[in-house]
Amino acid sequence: MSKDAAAPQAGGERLVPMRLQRFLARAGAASRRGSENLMTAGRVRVNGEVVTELGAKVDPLVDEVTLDGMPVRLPAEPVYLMLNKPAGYLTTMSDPQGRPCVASLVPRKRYPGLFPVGRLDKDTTGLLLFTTDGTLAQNLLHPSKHVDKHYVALVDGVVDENGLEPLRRGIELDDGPCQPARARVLKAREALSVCPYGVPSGDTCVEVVIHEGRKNQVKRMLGKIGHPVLRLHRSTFGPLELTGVEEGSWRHLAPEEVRKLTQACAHLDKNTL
């Protein structure tokens, strides 16, 4: 690992040896904290050697860094894409048990360092954002800046608008109170993503909009009011809408979509000062 050489990077910026976790974050492997966890787990090698020391530095133009055996490099330009996630896939780039992962659905070899922004449960479908831009991902997922996420859920039982009021007030879960959510009952034509052939008798489709990101949060919220989730689909993530991509496929974000994501983070930064 280099200690002192400085080198130019495309675009005019000069790079000096940087901390390995910063390099991983800038390469899009994970957030800064997530990169530290990858290192301490022994998943990162530099020039073939496992590096767990958080103070270790690398020269981006000299040292070879790998994560789980895959090369990690600083991209010339960040990559942004959306996946229409099907059910049955874990939101992870690798699984020691060999279960299906979203990594197999996106161009990971073409874009080393590509990673999902947040996660969807194994049986949840819909919009999953991927990028190599660690800074943007960290902004989108920061606890104080979570962007809105729209979910469509098919739930067991008949629900009316009054039944959703606890979600709007901010329901209490076992890990603490939720922030107030937007929630409403959907008509059949609004619920095609989970009920393409109509809403089954005795069930209800609802929309829930949250900006937190706890594990299984929407399922737990609806279960708490007595209506377990049968199917769950995410239709939007911040300003992004799931359009132009079939289930199990991906597409690059349009420049306008990337601009809206960046603006959303800037807007949130301004409102959290």
Contents of the next structure:
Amino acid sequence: MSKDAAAPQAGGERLVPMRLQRFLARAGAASRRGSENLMTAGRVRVNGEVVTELGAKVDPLVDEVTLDGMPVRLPAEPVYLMLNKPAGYLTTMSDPQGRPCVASLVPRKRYPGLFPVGRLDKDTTGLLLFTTDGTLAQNLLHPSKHVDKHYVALVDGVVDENGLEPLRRGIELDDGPCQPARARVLKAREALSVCPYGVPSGDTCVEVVIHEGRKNQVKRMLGKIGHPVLRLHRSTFGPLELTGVEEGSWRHLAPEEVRKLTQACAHLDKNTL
Ligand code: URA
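Having gone through the form predicted alone, I am curious about the other one (the form predicted in complex with uracil (URA)); can you provide its structure?
Whole complex next, starting from this chain.
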């Protein structure tokens, strides 16, 4: 299932093969022009051979480049991917009790340092973001910078729009009041992620949009208005939408998605200054 062969780098370009002078510049050896000078001066070797030809290309994943005998490497590009989490998996990269966890669904060996941004409950399905970019993750998880998340919930009992009003006002939970949420009753065709065969009679599908990230928050909010959650699915995370990835699979974020995510953090930064 690996989608890696076609994966673009976060900057929107593929790395291989690349011109040696560009490789040197990207690795911080010198400017592009300076790198050309290093090459023509005979100071750069590829796999032990001096390379002076300015058109020469290297594969950064395979070739060993040295400058004055010292290895030159590209800084590791951060990785961003989304998992369509199935029910039954814990959001953790290891479980001492050996229970199924999301680590087994993502390419953790290929990308050491990959971790989930936030968590979904074991029985919650949908969009879970993974990255190796600690700074971005920290920003996205900081309480003052939480991004909007859309959840689709199948709840016990019949709810109408009025019944959701307490969520819109900001419902009080054990650990304090929630910020006002957006909430609406969904039509059956909008709720296929939790009810692919139709909404059972006596139950209701609702959408809840929150930007906090408290433990079991959506379940507790809906439980508090008397409608326990039967199934829960996350369809968005900030600007990201769960598209193009089947349940149990992952895909790299497109460069445009990474850009929007970074922008969402920057935007929140500005608004919280
Ligand atoms: N809220 C919940 O109650 N559970 C989740 O998994 C995510 C949000």
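Only the largest set of C-alpha atoms that superpose within 1.5 Å between the two forms is called the rigid core. Numbering follows the first chain given and starts at 1. Here the structure is a predicted model, which is why all the values come from computation and not from measurement.
message: After superposing the rigid core, is the C-alpha displacement of Glu241 2 Å or more between these two forms?
response: No, its C-alpha moves less than 2 Å.
- prompt: Can you give the CA shift of Val46 between these two forms, in Å, with the two forms fit on their core?
  reply: Reported C-alpha shift between these two forms: 30.8 Å at Val46.
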